[in-house]
Each structure stands twice: as C-alpha cells, then as structure tokens.
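To begin, one chain is listed below as structure tokens, in the form predicted on its own.
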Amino acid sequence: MKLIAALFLQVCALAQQPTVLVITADSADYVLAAGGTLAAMAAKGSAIHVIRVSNEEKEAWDLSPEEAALRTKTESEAAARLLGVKEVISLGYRAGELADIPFTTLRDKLIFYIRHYKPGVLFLPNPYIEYERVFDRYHTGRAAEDAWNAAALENHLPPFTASGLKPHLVPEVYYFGQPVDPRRRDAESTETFVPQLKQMDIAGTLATKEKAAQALKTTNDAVTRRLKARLDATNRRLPALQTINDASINALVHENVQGLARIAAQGTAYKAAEEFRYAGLAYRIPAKYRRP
C-alpha cells in the first residue's frame, strides 16, 4: 500500500513538469493528429521536443531521395516552429524501411531521449489503429510504447544509468493517429487498464495547425499529385485539382485539416478537436489504492 501510494505521489509530481516529448515516424502524422493540442500546450509554456524517426525521402514527387530528405527536414522544422516546438531531432532512418531496423535498436534510442528530457507528457503514434497504410507509424508506435515502459525500469540499459541517465516514469501518454476507423470509439475496458478516448478542443489553435501542415510542402505536393494521378487513371475529376499549384495544394490541406477536426469533434460541444487514446494518472493504479 505504501509503495503504491508513493508511486502515485511521484506520478502526480511528474505530471506538473512542462516538458513534452513527441515521437513520430513522419512530420505529417503528428502535425495532422496532434498539432492543435501541441500548439495549445506550447502557448501555455510547455517545452516541446519532437523526435522524427524517418527522413521522409520517399514522400516526394520528381525529386532524388537526397533532395527530398533535405527538403522534408527543413520543412519539418518550419512546421514545428509554427506550432511552438522547441526543437526537432531527426534520427535519419530511411522511410518505409523501419521494419528492417531491429526493434530493440529503435526502442533503446527512444529510451535515451525519454531519460534525457524527462518529459511529463509523451505523445506517440497509436500502433493499434486499424487500416494504417504507413507501416513506419506502426513500427515507431510499437517501439515508442515499449520505450515508455522500459525507460522507467532500472535494469533496462544499465550503461545509461551509470552515465547519469536515470530511469524516468512518464505519467501521461497521448496515443495519436488520424481518425479513420469508424470503430475507434468502442468502449474496451476501464481507464485503469486501457488508454481511454480523450478529445481536445483545438478551435483556438486550428489556424496555427493548418499553417504548420501547409509548411510540409514536399509531402503535400507528392500527396496531391498522387491523388490526381489516381483520379485521372479512373476517369474521375476533382474541380479543385484541375490545376496543381501552391493554391490548390494548400486548399487540399485546408480541407484535410478541417475535416479531421470535424470528425474528432463529433459527439462533443467542440467545433474543432483532436482525439487520442490517453493513459493518464489513473492508468494502472486502481481507485481503491488512491488517496482522496
């Protein structure tokens, strides 16, 4: 009982820390799924650090992998600045090839950053989303979730501990993902054992989020051109894409950001929202062990 009570008090104390760590496979994923929430946290004084795992070199149109990687890195940093992010650390893995990286190799790198920054809040890709076609997000989410657990355990990576990177417990975790599965809101269990649905009001930061998403120019250009190619191949037309230029690409991003915000706000009083699976202070600590 005393041990559990002490753990809960430690969790509550850590939750007051303003540092936020975001782990993401690519820039578009966290910007579209969590950009509004992060902008609000930054505006309130949180120091936000982003770990970008892949270099996104394959999400480009008519560019060499080297040029694409350079552009997406620059654009990812510009988007992050718009959200109020303090820094972006790019690990430089080739996009679409994270399945070839040993699971523990990626996990241990992420443990390093969790212990280094000692965040009070962690954002990670939800590896349990169905029908996610970007498998880098799945592999990153799995490694990040395991890193969250392992970073708090003394016997994981003793050399880290010996060098001063002590175990760290992150008390709040937001699993992010763009809402695509209509079954995503089915109740699964109690909040103690399963991360619960949490919807965040982003009406005040939606415009900032949209600007950040539009800053990812290389990715947006490739997505738009591939969409038009698919439409042309099936003799379909989208009036907004009759001509592809900066204006039409930004208009497509606008519709995407606004549409995601509307979907996430369904069932709430919010006009615009983002939704997460949230493992907060109650996670894994049953109510009967908690002090009032």
Given for the second form:
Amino acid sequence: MKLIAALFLQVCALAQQPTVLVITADSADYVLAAGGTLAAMAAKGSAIHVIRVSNEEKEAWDLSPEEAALRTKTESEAAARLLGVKEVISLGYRAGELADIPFTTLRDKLIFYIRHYKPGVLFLPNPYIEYERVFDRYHTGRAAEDAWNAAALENHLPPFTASGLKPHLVPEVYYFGQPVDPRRRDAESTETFVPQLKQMDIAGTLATKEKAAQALKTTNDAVTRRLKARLDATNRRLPALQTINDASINALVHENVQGLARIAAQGTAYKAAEEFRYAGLAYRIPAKYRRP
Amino acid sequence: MAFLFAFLLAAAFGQTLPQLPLPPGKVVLVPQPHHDDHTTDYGMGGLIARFVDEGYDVYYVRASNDEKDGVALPAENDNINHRESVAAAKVLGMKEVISLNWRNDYTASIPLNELRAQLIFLIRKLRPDIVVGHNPWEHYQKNPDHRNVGRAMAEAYWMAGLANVHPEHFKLDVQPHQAAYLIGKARLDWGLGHTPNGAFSFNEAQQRRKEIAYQTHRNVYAHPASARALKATLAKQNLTVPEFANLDDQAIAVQMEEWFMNWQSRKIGKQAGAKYAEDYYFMDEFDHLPGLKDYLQRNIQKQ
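I would like to compare: after the form predicted on its own, may I see the structure of the form predicted in complex with its partner chain?
The next block holds the full complex; its first chain is the one shown before.
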C-alpha cells in the first residue's frame, strides 16, 4: 500500500513539472549554456522540446554542407536524448544566413510552437549578449523573445487562434548564452523591468551535460581541427592535440564544459553552474502586487 | 596572455586602460563604411600608422560610396571623397583603398549577407591576421552604415575560415582563411554603449600622420567656414587666438582640426600611460572559446 502511495505521489510530482521549450540557433549553444539545468529539469519530470533553428551546415571540417547538415541533425538528437529531451524539431534554416530571413517569418513559426506546446518555461538565446560573433544566435534570440511576447496576444496570427492554438503566455523565461560578454553580469534595472542574473547549481548533472556536448561530434571535430590548424600555423602546439581522434576531441570538450561551469559558478558556492538572465514571476509584476 | 599581462600592469600603475601590444601578424584589413572612418577623431589613424611602421600591410575597404558626405551633389561627393580617401590612406601608409560602392546611408536595406560575402572574399584574398573596424556591439550608434558594415565584418572575419561558406570563392584560387583578431572601435562619449578593454599607443610622428590624414578630407573637414565662424564668435568677445594671426581661414581650419586630433589622442594616452593612444575593444584569438581560454593559456607550447 505504501509503495502504491509513493508511486502515486511520484506520478503526481512528475505531472506537475512544467513543459519546457528550448529555442536555439544551434545545438552547441543550448547544450553548453543550459544543458545541465535542462538535464535536471528532465530528471524531475519536465517534458522538454527543442526547436533547433539552423541546420548547422557550416560548422564542419572536410564535409559538404549537405553531409554536415545531416550529421549535425542526427547528433543534435543524440545529445538531446542524453539530456532527457523529448523531441528536437529542426527548422532547417541555413546556418549563417539568418540575417536575411524575414524576422516575422521566424517569429511566427516560434509563436506556433509556443502555442502548441504551451510551455511553462522557455529557454531562448540572449540577444543582448555583446561579443557573441555567431549572429544566428542573435537573430534567433530576437525572434524568440518577440515570439514569447506575441504568442500571448490574441491579435497575432488569428488563423492559428481559429484553429485552436490559443494565446499562451510563458510565465518563466531563461535567457542563455556563452560567457563572452564582460558586462553580462552588470546590473541594469530591477527584476520588474530586466531579467536578472540567475546561477543554477549543475554539479549533479555536469557529467550528463558533458556526454551531451561530446555527442555533437561534427561540431567538436571542426572546432578542434580549426584550433589545431591555428596553432600549427603559428608554430605552437597543444600536447593534448598531438593526435586528433575521438579521445582527444572528447578531452577538449571535457575541458570546455568544466571551464564553462567554473566561469558560471564564480560568485557562488557552487562547484559547477550555469548562468542565465531569468524572467519569472517578478518580471513585469511590481513587488507591491505580488504576495510574499 | 599578453593581454592579461597588459591588464595587470595597467592596474598596478593606476591606469584605467591597459596598453595592448600589437597582435602578431603581417596583414591588417580595415573594413569601414566611409571614406573617412579610418582617420576620424575617435578612430584609428594612429593605430594604422603604427601597424604600417611596424611592417604590416594594411588595406582599407570603403564599403559605401559616400555620396551624402559633403556639400556637393551626390556623384561629385562620391568622386571627391574617394580621391581624398586614397590620399589619406597614403599619408598613413596603407597599401590600397578598395571601394565596394554600396549606396551611402542605405546599408540598412541591403542584404547583409551580400556585403558579408564581399568581405569574406577579401579576407580570403588578402589573408589578414587582424581585422579593424567599427565595434558592431556599440550602443547608440545612429549611423546605419557603421552598424551594418560592423556587423558584416564581425561575421566575415571568422566565417571566411569555414570551407562551407561561399564555396564558389574557391574557384578563384582563394582558400578559407580566418583572421585571428578583431579590433573594434567606437565613440566613448555615447553613453555606456562601449567599454574599451585596452588602448594602442603610438608615437609623435604617427600622431602627426593621423592629424594630416584627418584634414586631408577637405570635403567634409577643415572647411574655411568653420574658421570664419570661430573667429566671429571670438570677435564678439574681443578675443583672438595668437596662433591664427598670420593664417588664412583654410589654414586656421586645418590648425583647429589638428589641435583637436592631438588633444583626443593625448586624452586616451593619459588613461593608458602613454603620450598618444586610441582605445578599442580587442577580441583575442580564443575569446570565442570562453570555457577553454584558461586551459589553452596554460597548455599551449611553442614548437
């Protein structure tokens, strides 16, 4: 009887976990910036859906764009499975070309998915990060942020509304990104107006995150080979890259994931963390209107 | 590593900006929207002159046709500004001015990927180690050309190294090539929109070339009318400037510009512990791999 009650409580707890929607330009961005937090949410029972906007055809070494697009799609699904993600939807836009995609075209697709999945939590690339040189992440972040807002408004995309996709406001948003911006933690305004810094302890899921990052083999191979080419061209060497193979690439990914976790943990007691700009209940609702 | 050392050194001496060493390399590409962006008061003539003097080949890309800049009609402005741009580049010692001729102040409405493709091709052709231009992350930048050429540059400098980007270029005997360093300039007097992380110093002679290059753009700077306006204002208060006594209005205008340029370089120089300097946001070769930066600094060895 006790066992049945415990199972019932477990099922109830799982059922209460919010659906999570992740919008990302490329798989490496969300896995490296938010993989640990997502793995923890998945373990608690959240159903996580990932919208992967670009086809990642450019991030490859000695592969045609077609082959790179195919491999990265398969690998993005493998990485997502490791994190506990339920589904990856690849929109297939050509990587590196998002600047010329009409903004509203991308935004409206994202509105569709927000209304369809009705997530309780949304992860999107932070478009306000400075010195992020992958501008696909900026374009995706801008469209995703606008979609978050517009998905809740009745007069956006009335055909969707008429077909049963009702407006939906996502109550919690995590802005993620790589820590390339030296001013990323600067205070800007209060939590009513600006998403605030939020650091999440990922010590318990760091190993899972690392495995997911290592599953992005095509991207990792390209990053590693470009790094080695740069070092060779400037008469330098990295002992760990004497030979490039799965082991040495995975070792580099390990260092990267560990390094990112240390950077995000700075200023906390955590050993490993991820950092976000977070818009939750307090965002847009002044304190006087909130219950303690 | 050099950057870290420079930062610690600056902090030790109470300077607000670390002096940066020139990044290693042989070739510098300067993609800018306008004829005069390489020689403006807040920009980069001093740094360019130093690059040239230290043996780098420096190329200037003028992305727009500058038809709006000046008092003449558009086609005439284009012609004059191009001519003056070439003259200013010569003063600084640059190798060449490459004009892309996009319509001035209309780059907001062009396909940015097309402009980027042109820069990618030039990066593959000229193989720069360093790219210098407008900081595309600058805030409060009202000029659309500055924003958009900066954006295209910030993508082109590394995407030119990817073989799957514009593979058609490889039919023209060029190879993928990634510039390792990006140096972004921006105005500091525009709010908090730009926080420089370092300064490049230069010497008296290089400062002098910067001043001359600046006032070479007579179509837009050092106009005699500015001298006449200043003299009129001073006359109302019974004031004169002794240095202007034997100069005509054109020479006074030039003198004013040179003083201003000199003051500007000294102001930044003071912050960096140098006589003359310009401030920038410098993106180092591994800044795009933040999780690996420490690891790479610790473990990279010379061969």
